[in-house]
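This document opens with one chain alone, in structure tokens, the form predicted on its own.
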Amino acid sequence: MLTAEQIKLFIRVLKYNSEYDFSDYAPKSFARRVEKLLEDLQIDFYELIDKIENGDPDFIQFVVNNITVNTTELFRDPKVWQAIRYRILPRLKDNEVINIWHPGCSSGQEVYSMMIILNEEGLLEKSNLYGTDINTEMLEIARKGEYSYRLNVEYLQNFDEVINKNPYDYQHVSNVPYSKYFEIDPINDIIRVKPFLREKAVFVKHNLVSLTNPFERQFDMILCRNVLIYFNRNLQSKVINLFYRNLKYPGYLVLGYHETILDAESMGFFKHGYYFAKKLK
């Protein structure tokens, strides 16, 4: 098990040797995904520390995306997407342009979760979509567009709730195929979202930690979800205030199921069920 002082030497080597500072993420899971890492690899921590003081920016970046967290799903939490489909999109439909960012987005599914909800709307069209994310091996997956069937069927269910149910309506019931959307061959292992949406998403390398907006436009929605449970209270703050910056008036945050604003108001929120409105400060 590794100490807190070789947690904070693994992070200061890897801060001077790269773009990369993960000071502010909270320390329990992090020593984790270095334990991992290094069982994965069979060195030990200070074989590691030598590699990356070396300053080889494939390593560095090997290491970057084996201790990053890159659990995703479609339609992850259906309530939170009925709510997005039936409570923020609503409010947003007649915006000429709809700007959506998901920082954090792993390998894409809650990016291709939404665009699906926008076509259902009728919004697609009109709307830019954004996917950031640390990881350069799970954007590269996310920019194809392809998983493992056998990994995601059981979230098909998930695409039922959101796209043929109605929890607001319970005489709403469409009977979309999943063949609207996706290529599935369960011989191969694979299942493939259609071209239409894989061109229309805009997927960039970006570090959350550097508080910046990689693009030149406010948002009416940032999906942030099952991120800021990985960082220090200090880092979400800081996080949370980029956000709010960045939102348009009116405009829609939606975290992890699990995941809150404290002192929410105080922050520039309002919290309505499963996400967050921007307040005028």
Contents of the next structure:
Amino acid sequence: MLTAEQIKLFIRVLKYNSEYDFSDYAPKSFARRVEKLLEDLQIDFYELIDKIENGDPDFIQFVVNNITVNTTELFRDPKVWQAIRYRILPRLKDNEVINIWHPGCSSGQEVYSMMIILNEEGLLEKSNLYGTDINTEMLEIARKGEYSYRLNVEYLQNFDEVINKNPYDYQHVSNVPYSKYFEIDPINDIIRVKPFLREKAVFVKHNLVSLTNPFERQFDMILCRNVLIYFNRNLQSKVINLFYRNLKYPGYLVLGYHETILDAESMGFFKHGYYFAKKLK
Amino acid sequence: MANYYIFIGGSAGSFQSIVKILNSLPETYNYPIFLSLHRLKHVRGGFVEALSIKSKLKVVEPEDKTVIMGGLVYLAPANYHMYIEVSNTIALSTEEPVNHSRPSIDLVFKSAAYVFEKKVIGILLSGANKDGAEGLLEIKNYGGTTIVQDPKEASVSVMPQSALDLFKPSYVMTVNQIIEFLNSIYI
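Form predicted in complex with its partner chain structure, per the form predicted on its own context:
Okay, now the whole complex, with that chain kicking things off.
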């Protein structure tokens, strides 16, 4: 197990030799990521430090890609997606454009989930979706929109929950087939998002720790799920403030199922069930 | 700061024992209790309610960075790891499963050992895999108390037996003895 001093050294060396600053990550989970990296690379801690000090940008990006957590799913937590579809979208439907930012989008499943409900509501055409992540490898997968069928098949149940059922109106039942949005090839273990969705999504590398908005626009909705759990309280508050400043009014913020904003009202948000709504300060 | 932090890990065959333990503790029980139980990924709701029916203590699924309070039972949310951060808060993570499990018992036990050291009481119940054994050893190494359910009593003995194969815990107990023990340390 690595000591707290070793983790500090790792963070310092990485910060000195790259654009990445992990100082405000949640320490315990961050330490586990570094330990896992050492295990995967089968090298000693000080060898890792040496290699980072050599400053090879490809190696440093490899390190960053491997210490970030990339878990994501199609329609993770259907109740949240139902709330987005039936509670948030009706409030945005008359906007001229709808801009949505997915910071920490990983391999992009939630960007595509969002596109699918926008399309079902007839709003996709006037929507712009932006996925950003620190992990270049995951962004590549996101752009391709191609996933393992075996690993994603169980989430297709979630698709039915969100697309074909409406908990707010039980009489509303539809029968949208998966094939409307996906090409499924179980033999080769592939589920691929259809081109009309892939071509619309924009995926850009961006580090949330920089506390910047990489796009010259403001957003109607920001969806950032299970990203803030890797940050300490201090950084969490700064990122929430970044979201506040870059949301329009009305504007909506969706976090992970078990994430919350400490003292939400003073940060400028009201909690409405599964999401947060921007309030005027 | 509580005198003890109680961490319970269980998998297949442990549900009834957990219910029994929770139902046998008084409502004034002041130590925080943490439950890491393997369960189906998609069964989100219902578990807290099921555990709460007869429990005199409040059972909650914590949010990320929750400050720990005595007298509450914290249940690891489905499909998340729950662990203790160095700032004494409960943290969640979606890192890859450990021992095919998320939540991982090893992970919460190890983080608890590191932060609370000898104040930890780690309890490992029935289960069908070896998750928790290494974590329990870590609790021992940091001076905490370790309890393994008697494999003869456990519905599925693999999990407690894996711990016994690895090291000698402070106690091997039946569920009734565990209840007695937990009540005896509460003054």
